[in-house]
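We begin with a single chain expressed as structure tokens, specifically the form predicted alone.
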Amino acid sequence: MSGSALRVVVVYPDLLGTYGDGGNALVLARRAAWRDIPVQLIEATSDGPIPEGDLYCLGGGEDGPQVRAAEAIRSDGTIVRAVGSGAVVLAVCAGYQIAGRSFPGADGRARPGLGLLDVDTVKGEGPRSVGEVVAEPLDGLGDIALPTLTGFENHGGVTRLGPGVVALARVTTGNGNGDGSEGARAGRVLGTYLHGPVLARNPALADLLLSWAIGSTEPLAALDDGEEEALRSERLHAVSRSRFTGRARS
């Protein structure tokens, strides 16, 4: 932690913020002070400068504002330097691409995003992906083991993985990545194409982030989950239903 409070920064929410993302980071800092960790939650608007943090939160955007993300993050500096001493970056959807080397543009081309991740995203010759998702998370991921993850996703990316990360999941509803995984992590650095917001339907993956951040190698303190657990079970329950009666994903 870089002071007397985790530092829970969202980053650009008002060009990344247009599926709810923004809400892991109040996830964050939520379970933090239910533990009695002091935190400090910090929007960081595209208009001025990104402030030092130790868990950083990108969200997902349309076409021009991630480019212009993209732009004004590599530019600004301080998420790339942060990573490098030590600080958690939960990158989704858009947010997931631009933390990789390369993405498209919304004329197809390639832009260069910030290099946290090996990862290459290429615009998909099939359907938008939009649906729910279920994956089975892989190891990889350290010693406190995750559940099965749920979220929903609305891109058009495939994400091609590099040597030098690993896979967050498996698929085994959805499309993730493009070719049955789902995410990809490096170090501290963890990308997903998982809304719902993600964090908020998997505490698990929060509590996983925020042992990161402090620098806990054992599990937090248990907290009353029984509503994140009720909306768990509903989603995973209302993707078992429509498997079970041929309906489409939606």
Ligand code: GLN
Given for the second form:
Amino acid sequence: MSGSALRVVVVYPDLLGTYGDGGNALVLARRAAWRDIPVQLIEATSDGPIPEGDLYCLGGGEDGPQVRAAEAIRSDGTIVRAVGSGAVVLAVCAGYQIAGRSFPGADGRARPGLGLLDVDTVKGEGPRSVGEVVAEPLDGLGDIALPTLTGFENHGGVTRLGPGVVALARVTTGNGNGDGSEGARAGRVLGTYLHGPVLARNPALADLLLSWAIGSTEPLAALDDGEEEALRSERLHAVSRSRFTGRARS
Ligand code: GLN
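Alt. form predicted in complex with this ligand, vs. the form predicted alone above:
Below, the chain from earlier opens the complete complex, with every other chain and molecule after it.
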């Protein structure tokens, strides 16, 4: 983090705003402000340059806008440079695929991503992955142990992880990457298929990203997460109930 306020940047909400993932930046900004950490929330639309930031949020989007967003982010260059200087990235679904090395356009042809994550996405052969996801975090997230991850997915892509990344979690309900794993991380770049927004459903993940961005090795001060916990239990309970009744998870 440089300068006086933590700069949280929502990248291209006009192209990558289909699934409400802009809420992730709001969660980050609020959780920082509640702890008296000075914070600036910046919406960077695709008609202008991407500003310097400490924490970039990329969201999900449809295939066409996803290709346009990837091309514009690549030619802009700011995010890749900022990651080289220590910026944090949370990339969700289309954003996750864009952060990888390649992903398919609407025609199935591979398009170049940003290369921030050693993952390649291809079009899946089965039906689109749609519905609730529950995933158990793996060890790759450093010292802070996260609780069960909850979110929902809606994507046609299947993501293969290379040796340069670690998976975030093991899927127990849903598809995630498509091989039983969910998401990927390399350094301070974290990609996931989880919408929700994911940080509203998983505040511990929000705090992990904030601690990376402000350079804190100590856990951040606890907040009253009663409402977030109620949302988590409701969603996790809905998944176990649909398992019990045999209803489709969506
Ligand atoms: N267009 C991509 C896919 O279907 C990403 C979808 C999304 O962001 N939810 O795989």
